[in-house]
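Presented below, as structure tokens, is a lone chain in the form predicted alone.
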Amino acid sequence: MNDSAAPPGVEAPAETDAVDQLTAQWARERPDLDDLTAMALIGRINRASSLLLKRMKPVFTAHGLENAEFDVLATLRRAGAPHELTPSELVLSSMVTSGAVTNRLDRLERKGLVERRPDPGDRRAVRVRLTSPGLDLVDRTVMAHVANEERILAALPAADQRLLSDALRRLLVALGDTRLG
């Protein structure tokens, strides 16, 4: 017994994956334990990421980035022109500690990627642009990361990868996910 074994009626995939594997061992250790679905979904929802973060590395590495600093050029680049924010307003879009802002923004800078400038606005805090360099470097990057995400969804169908896309939306609007920050 496993997850894959279709109730009456369905059809049953005609491939398994490690999740399927996963869950027959729990079926097998604790029958009492009817529906497996939630625990086979979420697993391939977590195996998911972390295998699209294994082939979404390469690209980022070609262009001289890792993911973290990949995300903060992105971040400023989606703002639009001037392609600036503040260190909190980086922390807010990135959903990561602001020392670990700080630290991509000092590798960031180091690279010649971004620049720290004073706000104009208050003496006392700073606003974070991309430079020149940094935003000719995020708009190549960005082309063949979209081109890898394309490649490694070839496996789906449109159809199917429009219906997942969906299913997940709602998923995370009813985890409370419904804006940046």
Second form
Number of protein chains: 2
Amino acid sequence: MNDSAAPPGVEAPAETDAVDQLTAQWARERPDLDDLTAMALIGRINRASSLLLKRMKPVFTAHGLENAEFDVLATLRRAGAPHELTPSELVLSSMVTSGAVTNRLDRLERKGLVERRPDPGDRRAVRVRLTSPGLDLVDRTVMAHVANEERILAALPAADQRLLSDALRRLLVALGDTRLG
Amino acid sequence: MNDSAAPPGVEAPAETDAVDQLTAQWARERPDLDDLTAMALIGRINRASSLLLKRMKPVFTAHGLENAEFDVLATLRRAGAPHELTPSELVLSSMVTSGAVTNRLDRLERKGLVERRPDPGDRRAVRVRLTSPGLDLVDRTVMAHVANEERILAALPAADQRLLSDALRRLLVALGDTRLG
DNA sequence: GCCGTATCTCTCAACGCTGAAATAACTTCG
DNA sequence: CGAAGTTATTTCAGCGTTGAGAGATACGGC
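For comparison with the form predicted alone, kindly provide the form predicted in complex with the DNA.
Every chain and every other molecule in the complex is listed next, the one we just looked at coming first.
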């Protein structure tokens, strides 16, 4: 919008992304929506997330996993030996509901990557543990996954990466996302 | 991790978010994964997106819409009169597959918010148009939606918002997200 | 005019999530 | 002890997405 009105030859116009076009359309159709900066920022975060998720998927697929399944295996792995947590703890570490976690565990159990056993001290509770094949798989997958993430971000200068990570941390803190468990 | 080793009294330690804890766990369990900065940045973008989406949902629900449904209505509205596009164009503007768009259109049509009619010039094609109730609804919803987005981001200083938006634009350009249609 | 290729939309099974509620077991406290 | 409240896990209908591909139509070149 405003780029086209910039004095010629003074500065290279900043490159535009899909969100610039989207907000330009809104500005034209609904000029009464006078502040679209929030919409633009949120739109960029959502689009970036969606694109990044799509670029990660092939690595999981190559290891026979869904994104959601890797999420559970990785949480158990990160927790350290004996790689065992309860479904409740997995719900807290994830961003999904308890029903979704049950569903993930059912599938992982069928594949033999985790096992459920009763909690000795609390008969309501269950303990979910990585099996030996599950541990092997997640250890191999995370390696490829991290390498893939680095490859994906290689196109963005390290300075931008630091800047983004720090500003996003402040956003997450503002949104209350300060605890993993 | 490194915050705890900072010289005392020199600077307030930066506040930590869930991703800092997550990467700290990986660093402890898998010290061989030596560069976790890409994982941290991508993790922050994904968590932020998930949290923001959850905070938007109530506005759509209050207007009787799903997030995905609003997405279609908004795309038609932004396109300008006569608020008509083909399913193919909607697929390009969205971040989902053609099957998902068909599904969205089926539901919106059942609700009477859009209508499908054959394209006069191409018998393979369909033209999807906002109905009058659809136009009313999206015009009301987008107003509440934008106000909600501003409320959600109010906790983040304007300087951070600009910084983030600009850096994310560079990321999106690097990821090839330069065209909306 | 015809053929191969490209395009447009839709279908369908498998997967995945939510929100609400059911079930069972623990805990607190009078 | 026993009722009331809390916690842990699962269930289920409704919604939503992907990925592969089917079916119909359009188009470019010979």
